[in-house]
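Below you'll find only one chain, the form predicted on its own, shown as structure tokens.
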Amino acid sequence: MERFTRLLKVPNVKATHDPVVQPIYQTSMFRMPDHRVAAATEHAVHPDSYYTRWGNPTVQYLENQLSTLLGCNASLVFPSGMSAITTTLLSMVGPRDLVAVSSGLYGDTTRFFVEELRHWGVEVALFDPSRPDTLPALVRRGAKLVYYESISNPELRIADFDAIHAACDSHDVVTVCDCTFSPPGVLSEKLRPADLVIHSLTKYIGGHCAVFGGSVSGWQSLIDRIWHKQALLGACMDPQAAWQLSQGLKTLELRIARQNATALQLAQRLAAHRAVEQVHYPLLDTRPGARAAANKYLVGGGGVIAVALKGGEPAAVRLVEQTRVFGLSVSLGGVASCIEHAQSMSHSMLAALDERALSGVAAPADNLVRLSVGLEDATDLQQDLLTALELAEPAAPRAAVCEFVESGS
């Protein structure tokens, strides 16, 4: 045998001992021991080792790790927390289906369904998850879906649990809620928010704003389903990102209770600056019901603040050029912090939608501002927003001076 086929052959080198961290399994396909086991394997729902785009060792073991830790049957990851959206709708709702969904959410996913789903014949139909009183309406009118996000994207509200799952049980609909605001350390672990858990691993699951990813968590049925849908789209993670993703997230429990802590305090030292017209953060919100849902729900607050300045746009916009800790940056939930101005960034998107399209959407005000609390040390950002807001008002207008010059004869 030629040289050059003798080292394409070499046997692959496995480990005496069991390795502390799961290897990286960085191939796209595997060798079959024998024909029946290679046609069974083709008919297989998400073999762990056949071809990388229907499975792999390395991503299945973050699958695992992410239904160990949401207390779900099955979960599937995906190359980004959109892609997971997406597919898991393509999965679940088809034309002349009516969904229901939150009129609060991350620009994409609202684009997502008023733009490509009712392109498909999908009927889109708005509800307010924090007081959801016309969602049984919608369920009883036939709704296949209801979509809502944990704690909306930005305003900071948290759904109605208890509400939204009185008017879906008894009824044959799934239930989708995005977490990505509220991962385990923020959501109550006795909580099922949902039939379908999505989560933008991008966020605080990996921690580290270094790598894209995102999951669905549920039901094995359901996530059977979206298994289909994503091998057929091709919507398959590659495993070195699986990887990452698997390491930043034993570090989370450190990670959130950190960021919790502080957060809370920068929240509730903005709410007293003069500057400051209103603070939106789930442990701090003072609406009708929403202490008692943030004290029934959640066990932390989570990250991210929002922040209305009185100045209005103008000065978000300053107030976003000033700081030097907080990077101005569109993400949240790494270890790094950063501040954003929503409207003209992370949800920009709502203003391209047709007005009709976007009635009743809640997109948000111009003079709002999105913090996310990393790892840097409390005071050190504290500081960096108190001395960014000092710089960010308008200089006080001079008084007139007046020279009296006394006139000679």
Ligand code: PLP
Contents of the next structure:
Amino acid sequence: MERFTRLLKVPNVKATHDPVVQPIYQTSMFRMPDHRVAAATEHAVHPDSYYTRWGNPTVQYLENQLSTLLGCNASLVFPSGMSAITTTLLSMVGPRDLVAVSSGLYGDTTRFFVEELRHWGVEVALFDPSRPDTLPALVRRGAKLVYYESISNPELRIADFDAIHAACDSHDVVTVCDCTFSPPGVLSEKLRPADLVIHSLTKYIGGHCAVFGGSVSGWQSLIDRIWHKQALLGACMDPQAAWQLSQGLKTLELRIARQNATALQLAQRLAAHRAVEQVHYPLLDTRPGARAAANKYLVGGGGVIAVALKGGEPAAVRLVEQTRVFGLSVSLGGVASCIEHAQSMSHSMLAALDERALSGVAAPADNLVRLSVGLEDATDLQQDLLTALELAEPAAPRAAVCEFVESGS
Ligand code: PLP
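So the form predicted on its own is up there; where is the form predicted in complex with the named molecule?
Time for the whole complex; same chain goes first.
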């Protein structure tokens, strides 16, 4: 055999002993022992080693971690939160189906319902998940799927899970909950949020502001259905990203405990500040029913705080430009604290939607600033916000400069 051919045929080195950390199987394909196994694997659901678009051990390790953590039968991971959402929805609904959708969702999720699924003939009806009075009628009308966020982005309204389940139980409807804002450590372990639970892994779960990912977890039969669509659409996660996310996930418990504690402290301080109109934080929320929902469903408030400023949009925009420890960035849940103006940044797409599509989509107010609290020292973060709030206040009218003119000079 020619030496370059021999080079390509050097066998893989397999470790004699079990590695402590799941290895990265950075390979697009796996060698089959014979044609019988190859042909059988071609028909398998989610095989771990055939073709990486269908499955890969490093990717499946992350999926197993998520199923264990979330107490679900099965999970799938995707290259982003949006691909987890869109692939799940495309697997579950089709033309002429009715879907009941929360009026307060992440902007691009709303856009997918309104601009894409409606275009393909899906009927989209809105409901308020924190007061789902209209949901029972939609379910009785035959809604195929109910979609909501556990804690809404960016207004941090907690879903009324008991009322949603009461409306859906004993009906042939699939519930899907985006729990990105309530990872384990925020949402009570006793609660099963929905038939399918979605996470943007880009946020708390990866936690290091470095990698994109998304997941869906739930009943095996539903996950198998989604796997077929995922393989067809090619929405598969790269093994390198899966490996990084699986390492990040191991420290979630410690990170979230610190984020919960620091964010609660900052939310309390902000609520007492003269420039602040209102603070939305799940454990401090004064909106009707919010306190009871927090007590029932949450074990922590999470790292996100939404702050409405008395000075309106100008004050909000000035504030996001004045912080130094909080970076002006659009994501959340990671080790690095960040700040954004929700209406013009994470939810900017809703302004255009409201006019030409569904009325009733809740766009954030123009004076709302969203903070994501990371792992920096709590005192540094508080000082940063207090200084920035001072600097963001409209400049006081300058006192007239009086020149002292000595008589006779
Ligand atoms: N769901 C929520 C609640 C989000 O806030 C986001 C992004 O901010 C997504 C889904 C989309 O996730 P990704 O950006 O990883 O695609």
